[in-house]
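Coming up is one lone chain in structure tokens, specifically the form predicted on its own.
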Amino acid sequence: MRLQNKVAIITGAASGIGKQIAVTFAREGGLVAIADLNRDAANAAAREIDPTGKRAIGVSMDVTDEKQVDAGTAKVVETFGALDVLVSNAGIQIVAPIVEFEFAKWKQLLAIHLDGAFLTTRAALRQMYKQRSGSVIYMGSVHSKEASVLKAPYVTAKHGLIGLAKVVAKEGAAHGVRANVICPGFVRTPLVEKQIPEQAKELGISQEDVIKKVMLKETVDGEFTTVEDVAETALFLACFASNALTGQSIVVSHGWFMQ
């Protein structure tokens, strides 16, 4: 048990990625709670996991909420009593050209990915630094390092991540506290599968064709990043014994973007 009852926050938790790490990290003896911004999805996903109650919760949080973070923050802290593990991975995706890009879903995107990493990570190190520990881990994507047409908000975000990894990783040495990105490659998400046709429909291409020459075409092996694959690498990086990864990002992609 790498993470016994050691607790957690994961936002964005009630489906796709967040989930599965609820799940791997519960697996591992963790108290988990899901953050996310549909309260009875997360209830049902905590319910999924625990029926009890007793080792995950469901959280209702609005990362781009100041009240809701801290308020959402506080309340896993009265369950559990410690805050050892945030997963920052709460975020939507929006595709279009620049010139076309309305400047509320600009907006939009970046303060779900950017401001809700910056909110919940002041509340997770103010409870943290008190405790002398913990793992904040960030979302990012191939995208942290990569650019592709369509994406520019989700690019320029993911990139603001790595940024913002470092200088926690700097800021909270001192304080026992370590930080990464995981930078995964396409995972076939529901967030996925909505860029698909949209995809197709700007590039003027099949959705096979968005599939095999757009998403995978730089994998070794032509295949999706699983979800399991994500979480397994957020398990690595949480139970990571020493401060020797901090401020290091990972890219989990199948072979796409190699450092």
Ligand code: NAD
Given for the second form:
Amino acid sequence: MRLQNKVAIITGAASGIGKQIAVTFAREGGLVAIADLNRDAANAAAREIDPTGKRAIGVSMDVTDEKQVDAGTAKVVETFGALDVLVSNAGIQIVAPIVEFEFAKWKQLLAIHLDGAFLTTRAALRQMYKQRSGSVIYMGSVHSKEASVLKAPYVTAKHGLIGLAKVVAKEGAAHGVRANVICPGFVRTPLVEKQIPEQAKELGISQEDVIKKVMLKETVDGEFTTVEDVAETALFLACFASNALTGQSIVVSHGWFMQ
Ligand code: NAD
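Given the form predicted on its own above, I would also like to look at the protein as it appears in the form predicted in complex with the ligand.
Now the full complex is given, and it begins with the chain already shown.
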């Protein structure tokens, strides 16, 4: 049990990558809070993990809303008595060429990825500093390192998370807090399933070609990364024992991007 009785908040954990991280942390003895905009799905995921509600709870949280983030974080600390790990994972994708990108959509995407990361980090650090320990993990992307057409705000936001993680690593060190970024390649979650037909339309190619010639073209083996691959990396970062691993970004992408 690598996370025995450690308390984790995972944002966007009602679905996809975040949900698998919650399942994995719970498997390792962690107490998990599934914080998500979708309250019903968050509660359902928590019940799936622990029907008694003692080791997993759903928390209704829009990560762009300061009050909801602070209240949700306080609820987790009140329920479980501590906060050891934050996984800032909630995210969306919107694809369009820059010349057609609606300003409102640009702002919406940046708010979820960047304001959300800032607000959840601030709330978590206030508790972690009191405990003098903690691990903050950001869900970056290969798009934290690399660009793709049609994804201007996403690439911008994901690059930005690396900057935030480095500042948290520097400020947090004196308080026993580490911060790192996971950078997955394409994972077949609802976020990616939605993009396949959208990109096919924008690029004028088949959905099969979006998968083979766009999403997986640069991988070493033509394989999708899995939610399990990302969750095991999150577990590794969550329980790493020293400041040796802080301010870093780990790419998990079947070799799509090699640093
Ligand atoms: P997903 O769509 O399966 O899950 C995203 C979750 O975030 C949903 O449950 C949604 O309700 C929640 N969410 C959205 N807006 C929110 C908000 N304002 N407040 C709280 N919760 C909100 O997506 P996923 O693929 O699991 O993506 C999770 C993270 O992983 C995202 O940050 C994404 O950018 C990143 N990522 C995904 C991939 C991939 O290929 N799927 C690759 C690299 C990085």
